[in-house]
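The chain below stands alone and is given as structure tokens, in the form predicted on its own.
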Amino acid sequence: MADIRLDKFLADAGAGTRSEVKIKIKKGQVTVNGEAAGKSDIKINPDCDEVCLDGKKLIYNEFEYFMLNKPQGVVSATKDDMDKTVIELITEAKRRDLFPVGRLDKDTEGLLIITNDGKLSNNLLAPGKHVDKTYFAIIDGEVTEDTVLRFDEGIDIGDDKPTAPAKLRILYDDKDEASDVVYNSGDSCDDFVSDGIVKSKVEITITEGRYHQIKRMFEAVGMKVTYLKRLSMGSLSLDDSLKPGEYRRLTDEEIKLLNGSF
């Protein structure tokens, strides 16, 4: 790992802000390497030089990487003014630079990934590279093996040109025993009707993130998204025993794995 300075680590590490660690160090509450740090903009070697904090070793991470199952009403941003955002749930992150990757409507639940690494994030949302996306959606009206082909050809939803290419799944009991437990729905997987209203439930893959895509595209065949969850991304897919606002690290594995999804 390349030298930073000992400010950016203290920071990064969570022992506070640049001004306040600032203090620390003018305060000889920080050594390094067994003795007083005497500037803070000294460079450091994560990898070799060992920084303590009132005698206390600290940990840095050069990324970090959370798994978390949104829930509805919370944003997908790093600050906001009116909603709680995805951020204030990660109550044990340490970084100030963590950011999710792309960004699930206020109303919609599940897969989010959040991490302070750019370019894993670049890579996952690049339309280039052709990233699955898989959802779990309950649709107002009667979604038909027609329908299936007319996602599979790509939706014209108003933009420049057509979506890519969609893999719309209708979900049925006798083929999606587990679809209750998975989806945490509570209703059967077959077609059913609520308030007067035809209502089916699919899984849909899209490799693109268009701005609310899927409903505008369930719009554009006449039909409404009336519940969307994602299920996964890439490589990684949701671990169905955290319940919506939980969340926890990626493991070394799934995080080569979703590195290796582009």
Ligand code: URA
Second form
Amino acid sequence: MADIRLDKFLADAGAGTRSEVKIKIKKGQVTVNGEAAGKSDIKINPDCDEVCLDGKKLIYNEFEYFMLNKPQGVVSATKDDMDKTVIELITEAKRRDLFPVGRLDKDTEGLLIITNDGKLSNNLLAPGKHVDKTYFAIIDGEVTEDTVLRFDEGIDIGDDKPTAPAKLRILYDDKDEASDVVYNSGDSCDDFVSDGIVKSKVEITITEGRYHQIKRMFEAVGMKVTYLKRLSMGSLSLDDSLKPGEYRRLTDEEIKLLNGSF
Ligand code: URA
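I've shown you the form predicted on its own. Could you give me the structure of the form predicted in complex with the named molecule?
All chains and molecules follow, beginning with the one already shown.
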């Protein structure tokens, strides 16, 4: 790792804001390799210098990675005047430069990666890398094998060009927590009726990230998405022990998996 200023090291290690850590340095609370650090702007190397605050060794991670099960009603942004943001949910973050990798709509749930690793984010989102994103969806309308074929050919959603082919899988299992509707024809049906409307449950995989893409794809075939949850991105799947609003750090293995997704 390259050398960095001591005050940046401390702030990034979660020791306080830049101005708070400057005060701590002045007060003599910070040591570098056992010596009191008099100045905030001295350069240290996170790989070999030992930095302590009040005698406790600080751990510095250049990057942080979280998996969030995004709940509905929260926006995929770093700041927002009206709504709570996904960043506000990551209460144990040390780094202040975290951002969500891409966006999920306010009413979409599911897997969202929160990091400060811009390179990883760019790679996962780059149109040329075609990283798979798989969602579970409940649809107002009867999704049929014909719909599957149409999605496989790409759908004109009013942009310059049709979407890339999307894999649509009709779900035949009626057991999922997303819906408490009553099925009209037993276990092996692909559609059901709720409030007099035929509904379908599907899994859909897209490789692009256009604005409201899945909702617009179903609209283009005369149907409406009423529930959407992202299940995976590249090789990373949502940990199903995370309830909406919960998060955890990614494991080293998962970070490796993500880096192998493009
Ligand atoms: N497609 C959508 O329509 N919404 C999302 O949040 C993600 C994909």
